[in-house]
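As a starting point, one isolated chain is supplied in structure tokens, in the form predicted on its own.
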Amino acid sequence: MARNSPVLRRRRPEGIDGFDPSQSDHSQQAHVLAVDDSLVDRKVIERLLKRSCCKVTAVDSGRKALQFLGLDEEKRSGVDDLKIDLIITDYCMPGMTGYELMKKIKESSALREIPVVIMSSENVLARIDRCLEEGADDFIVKPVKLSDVKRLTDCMIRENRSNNKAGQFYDRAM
């Protein structure tokens, strides 16, 4: 059994004992808000982004996303200095679509610069064009794959070129 133990152990980055990437300083990570009504899709997105050293907040509806962002007057999240580097949202959700969520975000003077990526399991050209014309930074057809993380990274870098955090995320994702 002792002979197999090195195979089961994870290699620590840069040989630093006690380093756990999941416990690293979140201020050095890009923060992504993932919005999807499907638990499976939320978990896939969360896992892919966390593999690329992102902090991920996942919610299951457009309304909860608005609450988290402080745009819902009824139930504010209470976080005034919230830093979100990217929002990725499903297009088709009950109550509020990802398109409607994106429109509300782009109407907010405080949040309009945050890149919004919309994803859908349906490859409908008219829907894709409408989202991109109205302010979405990208459109991804599900299922989201690790290769799509590069596109998400590119969205953050385009919006945050002077932000060191986006550059660090890009370096880790590559």
Contents of the next structure:
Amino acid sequence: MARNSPVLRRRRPEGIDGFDPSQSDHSQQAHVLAVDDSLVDRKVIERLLKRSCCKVTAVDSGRKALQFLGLDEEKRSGVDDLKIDLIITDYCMPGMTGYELMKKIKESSALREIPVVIMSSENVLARIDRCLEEGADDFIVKPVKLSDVKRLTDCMIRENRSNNKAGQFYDRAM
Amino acid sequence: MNSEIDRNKLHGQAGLTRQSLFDQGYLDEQFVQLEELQDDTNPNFVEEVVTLFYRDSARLLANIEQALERSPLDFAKLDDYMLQFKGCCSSIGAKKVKNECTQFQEYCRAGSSDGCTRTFQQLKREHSTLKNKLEAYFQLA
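The form predicted together with its partner chain, contrasted with the form predicted on its own above:
All chains and molecules follow, beginning with the one already shown.
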């Protein structure tokens, strides 16, 4: 049966354009959490992700990201079955940097499997290496392009297909 | 006007205006990325992003302006503000403005008050020029 057959679409009204409906536990659109303090960049990243067929939640700080993920001590989001497939965060943000946010996520047993991608307008090799060594799954130099997002979502599909949750999905050999 | 920007079909004044913005270095490839994100579901995406940019940058530029009035100048803070602003410029493909940002940052690192002040004036001019040109373009497109 063709992947995009009308029968599949009727059964899964959430919409899976561009995604492989044959994935067993990822029948819905990928849900991406985008974190960026810049209004302009949030708008752009949101559109880039939606264009790549992702559901997007965009927040403007690391603190809000943690609240959304249910990691904030003071404010529990109360959404127990929240399923986030990817977190993409800016590096330079007031308060909590993207690096600090990534560390907190990777230190959490509940969330450490979620791939975290860091974006930065500064192409500093030392920073990139540090982020990747400390747990980031990928690093994108801004401005973010459609091809960058497509690469991430392609990796997510491959990752889901192989059901391989261990290790980084960022394939450096690409 | 078609919401999809088919550059081959964008003829007449709109097409020429658009091309000249690239030819004269006002815009770079990132602007094309924004155009590629515009479609029937988001027919005014480019204009919306540009509007957001000008609204947001007014605030960022005001911060820099204020910081430039301090004595002595806090170059680290200025550099930081400019990094933020430059990021926004980069996101919409505002090439000339971005170049002024880079210049300004170089003066910060060199600790040159004069250089910073002069470059900031030039930056504001470029920022304003681009705004006028884009507004004119959006009227046509």
